[in-house]
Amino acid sequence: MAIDQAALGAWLADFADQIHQGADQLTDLDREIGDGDHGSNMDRGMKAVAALDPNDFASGADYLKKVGMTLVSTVGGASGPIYGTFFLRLGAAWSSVNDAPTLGLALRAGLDGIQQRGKATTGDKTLVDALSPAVEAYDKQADQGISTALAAAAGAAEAGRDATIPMVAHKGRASYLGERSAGHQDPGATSMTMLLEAAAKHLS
């Protein structure tokens, strides 16, 4: 089944909402281990691409891509590029997308696109080890339909975000606190989680 622009449009909507509702959280982590902006940067770029309408769009991988290039061109600090990345990404892949296989791999494109861009893999303390779980138990749960990979993903996610906590940061700028950087969830793994769970309610 293809997902459409309406659904595409309400979960990037949802995933704005809770990043404003959680600027405050999003901020207070990254001023623990970064630069303290990661909150108004999402909220900032989010807030964009909420007044993008969907349906001025020929297709979702045009609005899709559209939503990459707005974050890009409106979240400072590294998050615009990464999350910009993962949107044009999957917007390339959006046009196959037609089941949940195929979801599959338009997800994995934005993951495979963050990990070039940012160099970051699991372990690090960064997004990554929150999305690259999802994606797996996504792909684990492929076969039962959209709706049950997606809260598999989610819940790895979340399961992902709260394995940062411990970890000493490899990449970014809480790599420079070096051990003083474990015992701080990661900000950019709390957002991608609120990402996730958005998806799982309005992609299914």
Second form
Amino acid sequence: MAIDQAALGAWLADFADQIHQGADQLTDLDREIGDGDHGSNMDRGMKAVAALDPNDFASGADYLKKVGMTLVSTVGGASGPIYGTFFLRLGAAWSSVNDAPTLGLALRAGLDGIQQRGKATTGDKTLVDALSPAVEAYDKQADQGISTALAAAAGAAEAGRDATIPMVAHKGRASYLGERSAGHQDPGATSMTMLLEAAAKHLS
Amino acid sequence: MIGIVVVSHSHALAVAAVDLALEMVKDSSQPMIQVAAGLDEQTFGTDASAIAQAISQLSDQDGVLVMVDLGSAILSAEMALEFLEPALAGKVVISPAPLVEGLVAAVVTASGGADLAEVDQEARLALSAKQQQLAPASAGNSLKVQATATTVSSDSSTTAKAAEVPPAATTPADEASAADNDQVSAEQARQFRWTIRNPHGLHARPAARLVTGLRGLQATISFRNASSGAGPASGGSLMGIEALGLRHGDQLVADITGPDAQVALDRLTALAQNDFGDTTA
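Same protein, the form predicted in complex with the partner chain this time rather than the form predicted alone?
In what comes next, the whole complex appears, and the chain from above leads the way.
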């Protein structure tokens, strides 16, 4: 196994920390184009995740599935089933992860799960605009090892996040605003970028 | 009877919507309803695990219709189906109907013993009934759906569906001559005419009593609003009847066929004379 449970725990503890520190920013972004709850919802969910001890689980797969179910039951907004599905799919694929290419497959399984759940595609001004280019960038660098590939993924997520600013939302609460959603960075793409930046720091 | 799960971001909203809907039906015929709404009584949110649990509590019902509000309620309900045993998930439908209107239609229809497909269909019509009342010109698409579902054209002298109007029955062409009679009898076919006395017309609650009062009969009942030309609407469809827009003074016409036509006529007469349960004072 390339990535042990302690590393997974460190990754998600860092993400929980980023979310907590960025909660006001995420909520402000969401207040511009949504219902203003993304920061507080994700903070509540990730606090519950951070309270889990990765060593209590028989495997990394079990831990990731529990992370998914915890988010499903504690986030409350659409990010609950969306991030929840990401971690459930990652968990389902985890037993075959043993190198950089297989981690890429697991990340893609998570992306596919998110797209099936939310029916969003790139350009809809959602977290898919950060995660989809990140998975593509990861795959291109997968032969260079996990650290290099994840660094490329985080960079692509940041660019994807920034690219959501001029977009008009087609999914979620922001889509009610139509053209008025343009000019604001998508909060979901912002939190997803935090997740990938934390992954690049802790997984190798 | 089928069961109903109400999914909303707000616990208070879901509980109030359930209260509003249950007001339409007698205690003895209420369907089982579970609420999966809010992360707790104060915090807005939906939880796929809680929705799956609510559905499981209705696993002994003949089916489960899940009513949802918006956004994460839809995503969480879809996710909940993935958590269920396939056998149970197979008899669950997530309704695309608007929450409040759909829930009222679903509760009334379910209380009459309708199956899951019928309750689902009736809940879907909840939106078109509202559109017809508020924006008749712009609601064309959904109204077409409703018109084809009820099959009989309202103003033509040709009967659109022979099975519903046997040769011996009055056809719309006879309407002028039949207009002075309250009832026109024919072999297993009856017609009923009634001038609505309810001050607020045949609104949701009396219409619900009409639908539930006529349930369980072997009779096809088709309602029209002879004053406005609206209809026809199936006698089993709360939303169809509401869409007739029957106001005080409008004439309700019911064409009834089938083995229980006389029973249906008797019940209809009794319901009407009681102003469909409304006090008209």
